[in-house]
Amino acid sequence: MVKRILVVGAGAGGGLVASRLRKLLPRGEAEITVIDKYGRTDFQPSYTLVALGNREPSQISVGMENFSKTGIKTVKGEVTEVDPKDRTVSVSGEKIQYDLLVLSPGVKFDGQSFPGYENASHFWDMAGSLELRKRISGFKGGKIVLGVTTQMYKCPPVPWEMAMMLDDYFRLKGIRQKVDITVAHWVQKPMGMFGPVISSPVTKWLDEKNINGVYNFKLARIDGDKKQLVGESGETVDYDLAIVAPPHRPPDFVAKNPDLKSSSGWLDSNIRNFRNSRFDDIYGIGDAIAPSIGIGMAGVFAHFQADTAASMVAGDVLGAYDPVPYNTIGLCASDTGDAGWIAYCDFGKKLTVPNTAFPDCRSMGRSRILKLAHAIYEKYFLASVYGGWYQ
C-alpha cells in the first residue's frame, strides 16, 4: 500500500525533508505532498540583501511547483488544523488525509500583539524586507535602532549582521557620518548567547565600525511619538528608524492543539528522532520545535534535522532504514559588511548537559573572499531542496 506522506512547510525544514524522501523512497512506496502557505521556497539569510537592495524577491526564492519535476504534490494554503486521531490536516477547509506527517510550519508573527510594534520595520520575512528596503533607500541620516521584542528569533547573529551590513551600506553611499547606528538587545554582550570566542572579535568589529550597543536591554515597547525603544526598566533608546524583530509565536494550530504542543507551547519534538511524544506517525523539525528542545532558530538547524527526520520517515514506509543521527552543529556564514565570516559551533553538550552556559563554538575566519561564502550557500540550498531543479 502506498504511503501517503505529507510535509508541512517548503523551507529549509520541510523541503529538505520533501527532497531527500524523493530520493529515499521508490516511487510506489510513497506519495509525497508538500504544503506550504506562501508556496514558495525563499533562502531567509538573504532577505538582508533584499532590504538593503542587493537581491531581488526572484534571486532568492523558487515556486513550490518546481517540485513536481520530481515528481512531489504540492498544496499552496495555510494549515489550520491537524487531527492526529483521524490522520486529517485541514487546509483552506479541505480535510487531507497523511499516514506519515512532517511538520516545520516556522512560526507566526505576532506583531498586533507588541505595544506600538507598527511604528517598527523588520526584514525577517519577505514582505518586510521589501517594505524596509524604501526605508532605507531613503534614509538621509539620523539614528537606526536594531532590537527584538522577544528571546526567541530567527538567526540569533542577525541583528549584528545587518549592524555591520549598514555601516558598509551607508559608507558606501558616503553619508556614514550622518548616521548613527545601534544595537539594543537582552544579551550582556555582542552575540554573547555564543560565548566569548564569537563574542570577543564581533565586539571589536563593531567598535571599529563605530557601532554602539545597548545591553541587558529588554524591550517592553515602542513609543512612535517619542522615537523611543523603552526597556522593562524605564530606559529608553531614541530612534529614527526603528529595525526591530516581530514577536515570534508557535502557528496557531500548533497553539490551539494539546496533542502537538509541548510543555513550552510551541511545537512538540525531541533530538532524538524528531517524532511526537503522543504520536509516532508524525515528526517536528525546523524553528517551531527551537523553543521546545532548546535551541536557536535558523535554517542549518532546520537543515540537520530534515536529514534526521527523513531517514526516520523512510524507516517507517521501508520496515528498515539506517537512521541518520542528528548533527548537532550550527556553521554560519555571515556577511559583516566590508567581509564574510564563518563561524562554527557544536550544540550537541548544550542541547544535553545541563547547566551548560554555552555552545562549543570557533571563529573559522574573516575576509574579503569569504563574502562569497553566502552566495554560494544560497544557490546550494535552493539547488539541494529542489535536486537541481531552480531558476
Second form
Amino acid sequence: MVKRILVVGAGAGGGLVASRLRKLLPRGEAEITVIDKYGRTDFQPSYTLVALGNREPSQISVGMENFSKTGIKTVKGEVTEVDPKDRTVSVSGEKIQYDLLVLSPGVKFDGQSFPGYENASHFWDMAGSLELRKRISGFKGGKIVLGVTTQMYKCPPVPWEMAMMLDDYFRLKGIRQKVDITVAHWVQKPMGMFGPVISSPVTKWLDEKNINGVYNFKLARIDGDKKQLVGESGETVDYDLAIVAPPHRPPDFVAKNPDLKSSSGWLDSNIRNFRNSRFDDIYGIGDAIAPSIGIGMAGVFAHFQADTAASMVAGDVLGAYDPVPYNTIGLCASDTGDAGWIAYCDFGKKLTVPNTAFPDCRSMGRSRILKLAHAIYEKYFLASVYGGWYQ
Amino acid sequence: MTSQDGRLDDILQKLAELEPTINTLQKLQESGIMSILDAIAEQSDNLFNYASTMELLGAASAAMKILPVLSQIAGMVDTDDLQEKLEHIPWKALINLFTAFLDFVGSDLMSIEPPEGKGKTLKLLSEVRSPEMEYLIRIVRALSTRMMKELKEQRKM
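Since we've got the form predicted alone here, give me the form predicted together with its partner chain too.
Let us now look at the entire complex, which starts with that chain.
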C-alpha cells in the first residue's frame, strides 16, 4: 500500500526532507505532500542582504510549485491542528490524512505579545526585511540599535553580523560618522554563547568598526515615545532606528497540543531519531524543536536534521534501516561587511554532556574571498532544496 | 560534390576531431572513474552533510591561513626578475648533478628486472616507468633497506 507522507513546512528542514524522500522512495511506495503557509522556500540567511538592498526577494526564493516536477504534491495553507490519534492534519478547514508526518513548521513571530514591539523593525522574514530596507535606505544619521526579545531566535550570530554589514553600508554611503551602531544583547560578550574562540575575534572586529555593545541586557519593552529600549532592570538604550528580533514562539498548533510539545512548550523531538516521544509516526525537526533539544535555531541544523529524519522515514516505509547519523556540526558563513567569515562548531558534546559551557567552535578566519561562501551556499541551497540536482 | 556530401564530410571531420575525447571518456568509463563521478553526483545532496566534519573544516581553515602568506610571498616576487634568473640557471648541470646523486644512492642496488612469467606490477612499471620513476623506486628501496638493516642491528644488541 502506498504510504501517505505529510511534511509540514517547506523551509530548510521540510523542503529538504521532502526532496530527500522523493529520491529515496519510488512513487509507487509513497505519496509525498508538503504543506507550507507561504508556498515557497526562502534562503533565510540572505534576509540581511534583502534589507540592505543587495538582493531582491526573487533571488533568494523558490516557489513550492517546483516540487511538482518530482511528483510531490503541495498545499499552500497554515496548519491549525494535528490529531495524532486520527492521523490527520487540518489546513484551511480541510483534514488531510497521513501515515507518516514530518513537522518542520518553523516558529511563530509574536510581536503583539511584546510591549512596544510595533516601534521596531526586523529582518527575520521577507516582509520585515523589505520594510526595513525602506527605513535603512532613508536613514540619514542617528542611533541604530540591534536587539532581541527572546533568548532563542533564528541565527544567533546575526545581530552582530548585521551590525558589521550596516557599518560597511554606511561607510560606502559616506555617512558612517553620522551613524551610531549598537548591539544590545543578553549575552556577556559579543557572540558569547559560542565561547571565547568566537567571541574574542568578533569583539576585536566590532571595536575596529566602532560598533558599540550593551551586554547583559535583557530587553523588557520598547518605549516608542522616548525612543528607548528598556531592560529588565530599567536600564535604557536610546535609538532612532530599533532593529529587534520579534518574539519567537512555537506555532499555535504545537503550543496547544500536549501530544506534540515537550516540557519546554516547543515541538517534541530527540537528537537520536527525531521521533515524537509519544507517536512514532511523527517526526519533528528544525527551529521548532531547537529549545526542546537544546540547540540554536539555524538553517544548518534543520538541514542536517532533515537528512537524518528523511533516512528514518524511508526506513519506516521500506522496512530497511540505513539511517544517516545526525551531524551535530553548525557552520556559519557570515558577512562582516568588508569581508566574509566562516565559523564552525561541533555541538555534539553540548547536546549530550550536561553543563558543557560552550560548543567546540573554531574560526576559519576572515577574508574577502570568504564573502563568496555565502553566495555559493545560497545558490547551492536554492538549486538543491527541491531536489533539482538529481532530477 | 553535393552540399549533402559537404555536410557529411564536415560531420566526419568533427567526429574525427572528437575521437580522442571519446576514447578518453571510454577509458574513464572502463576504469570506473565515471561510476565514481556518478556516485558523487547522485550523493550531491548529502555532500554538504558528509563534508561538514571538524577535520575537513579544520583542513580548510589551515589552507585559508596559508593563503595570505603565499599571496604575500607572491606579491613580493618580481616576476620579470624571476624569469630572467630562471633563464640563467644552468639546468643541464643541475640535472646531471642530481642524476649523479641518484646513481650514488642507488649504486648498491641490483637493477630492477621483472621476474619472468610473474610480477605483473613490476613488469608494468618497467614498461611505463620513466627515469624519474626508476630513481624514485631506487631511493625508496635504498631507504627501506637501510632502515631494515638498522632495525636488525638494534635487535641483535
